[in-house]
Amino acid sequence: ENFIHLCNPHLEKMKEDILYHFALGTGTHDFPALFGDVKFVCVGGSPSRMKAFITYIAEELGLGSPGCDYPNICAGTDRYAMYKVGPVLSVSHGMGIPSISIMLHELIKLLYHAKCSNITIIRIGTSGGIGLEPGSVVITRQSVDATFKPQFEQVILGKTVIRSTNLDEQLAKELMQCSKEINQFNTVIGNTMCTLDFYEGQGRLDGAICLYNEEEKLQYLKEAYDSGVRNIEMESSVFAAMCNLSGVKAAVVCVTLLNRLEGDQISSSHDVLVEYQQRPQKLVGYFIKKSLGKV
């Protein structure tokens, strides 16, 4: 049994642990009863997408009745949304490193207090592609920073701390195999660049501020491509670092909404974007079904 490893000796001394941003606490909620059977955790930016995912996975696993509504477990707060069906937990994390980091601290503690074991956490999301057809799905090999280094840098007590951003290689291969079995959309394994911003940090020309030209932008994106980067988003580095430290198997599966070598604005129609966003859900849904022997 592979249990969650908490890198914090102080938690042992606390009578009660309040997960403030989830509106849950060990003094008010029975974590093992509520979450003890969880094996798969899927996280993504938007609350509505994570609700759509739980509805989809419930249907796929034959656990829900049509039109069934899944209550938001974090209804006491509007920071994050959380849904559960059977062994699957679906949680929103907002946009960017700070938002997902806060969520992950509390999620990892939740799984620890619930005495969960053999957990797989997968981020399903959207991204900008580099040199890929829009709608392609990228399974992350390594998350790299904006200088293409596979690391997450954080200042703690005034000192810079650098953490590894490696993800589970075997899990990435299993997800790739699942994509071949579904055979519905282009999927690649590649590096994912995690930035601190959507505009300047990703070399866009369409933000409120831009002090570089198109040539410089394209040179940067081509350098990223040559270093193995296939997509850009804003959460994978801290996600990989925190899952590593907690001993949790983790993967990042993101669809690309556009090819950044061809533009900056996301101009596909609403219906096309909705279908693109369902691709990581389909892939991860199939992986969960297969893992549970339901394919």
The other form holds:
2 protein chains.
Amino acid sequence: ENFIHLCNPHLEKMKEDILYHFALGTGTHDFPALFGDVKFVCVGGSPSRMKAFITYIAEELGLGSPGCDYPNICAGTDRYAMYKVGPVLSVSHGMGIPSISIMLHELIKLLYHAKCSNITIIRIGTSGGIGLEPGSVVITRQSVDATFKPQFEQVILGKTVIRSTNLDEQLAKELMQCSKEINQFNTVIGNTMCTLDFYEGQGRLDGAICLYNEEEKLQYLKEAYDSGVRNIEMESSVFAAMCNLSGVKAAVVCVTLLNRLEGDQISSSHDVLVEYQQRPQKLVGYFIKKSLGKV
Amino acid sequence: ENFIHLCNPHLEKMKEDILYHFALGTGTHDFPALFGDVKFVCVGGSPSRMKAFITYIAEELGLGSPGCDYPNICAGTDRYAMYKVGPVLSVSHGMGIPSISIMLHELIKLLYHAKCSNITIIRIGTSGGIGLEPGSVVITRQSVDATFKPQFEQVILGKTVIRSTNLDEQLAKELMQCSKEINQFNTVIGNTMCTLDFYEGQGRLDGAICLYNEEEKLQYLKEAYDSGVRNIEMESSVFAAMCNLSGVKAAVVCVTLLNRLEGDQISSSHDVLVEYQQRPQKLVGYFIKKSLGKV
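Same protein, the form predicted together with a further copy of the same chain this time rather than the form predicted alone?
Let's see the whole complex now, leading with the same chain.
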């Protein structure tokens, strides 16, 4: 049994643990009863997308009834949304490293308090692609920073500590195999660049501030491509670092909404973007079904 | 007339500008008609708090009717929520620097496209206090980083650029004067530390990961206090930096939910926390009323 590895000796001394941003606490909620059977956790930025995912996976696993409404477990707050069906937990994390980091601290403690074991966490997200047809799905080999290094800089008490952003190789391969089996859209394994900013940090020309030109932008994106980067998003590095430290198997599966070598604006129609965003859900849904022997 | 200063020569060449995370665009929405009369923009992390604020300010300005429901202008997305009444716009920004940065890029472009002038932007938020009674309100003098320097590091195309985090001194003084006039809660002017993380980055002992002890934590917080820091939050530095560059008058007004010298967990009752969170709203609501000659 692979339990959560909690890297914090202080927690054992606390009588009660309030997970403030989930509006849950060990003094008010029975975590083992509520969450003890969780095996798969899927996280993504948008609360409505994570609600759509729980509805989808419930039907796929034969655990839902059509039109069933899944209650938001974090209804006491609007910071994050959380849904559960059977062994699957679906949690939103907002946008950016700090936002997903708060969520992961509380999620990892939740799984620990619930005595969960053999957990797999997968981020299903959106991203900008580099050199890929829009709608392609990228399974992350390594999450790299804005200088293409596979590392995450965590500031602790004012000092910077470097953490590894390794992800589970075997899990990435299994997900790639699943994509081949469902054979519905282009999927690649590649590096994912994780930035602190959507506009200047990703070389966009269409933000409120832009002090470089198109040539410099394209040079940067091509350097990223040459180093193995296939997509850019804003959460994978701290996600990989924290899952690593907690001994949890983790993967990042993001669809690319555009090809950044061809533009900056996300201008596809609403319907096309909705269909793109379902692709990581379909891939991870199939993976979960297969893992449970239901394929 | 003080118009928005747009630091991006590329935008003039674009036929259309899609503000993706607002689900608004210049090709589909008439920005001057929708937003041209805006003079005050209030931003805060939580969408429901920003909705509560628009209801409150509408009543204060005599522009609302009891029980009136204000539509979410960004209803086409769940990334941010936006509400408007008269000259006041209320926008949520999620948690952390990257999340507020995306919102501010699109907000500044929105105000520019709408040809707004003489804008004041105020962040009304929550924070952890240092050496203050919980419920105290801090008006930010300077936003400082985790080493107590008044600067923001922006990564652009992989290189780090330092930006100033100055806020409007006169506006901070006017807000302090408003607090004296309403005389309902303790308010101070002080420095605000802006971190990339809520747990390790703020010296908490109750995250999923903690590799330091209580002494080291308290030493760090006391150093922060000695340098003039009175509260800690996660958005003020990029907020100050971007407002600075865009020539917009800006202030940060945050309530402190706890005194970090006495603990890490936010354990006050729901009702107490709700009342605390109304304090920046009351202060800024009074300031807006006074600015409009309605006090």
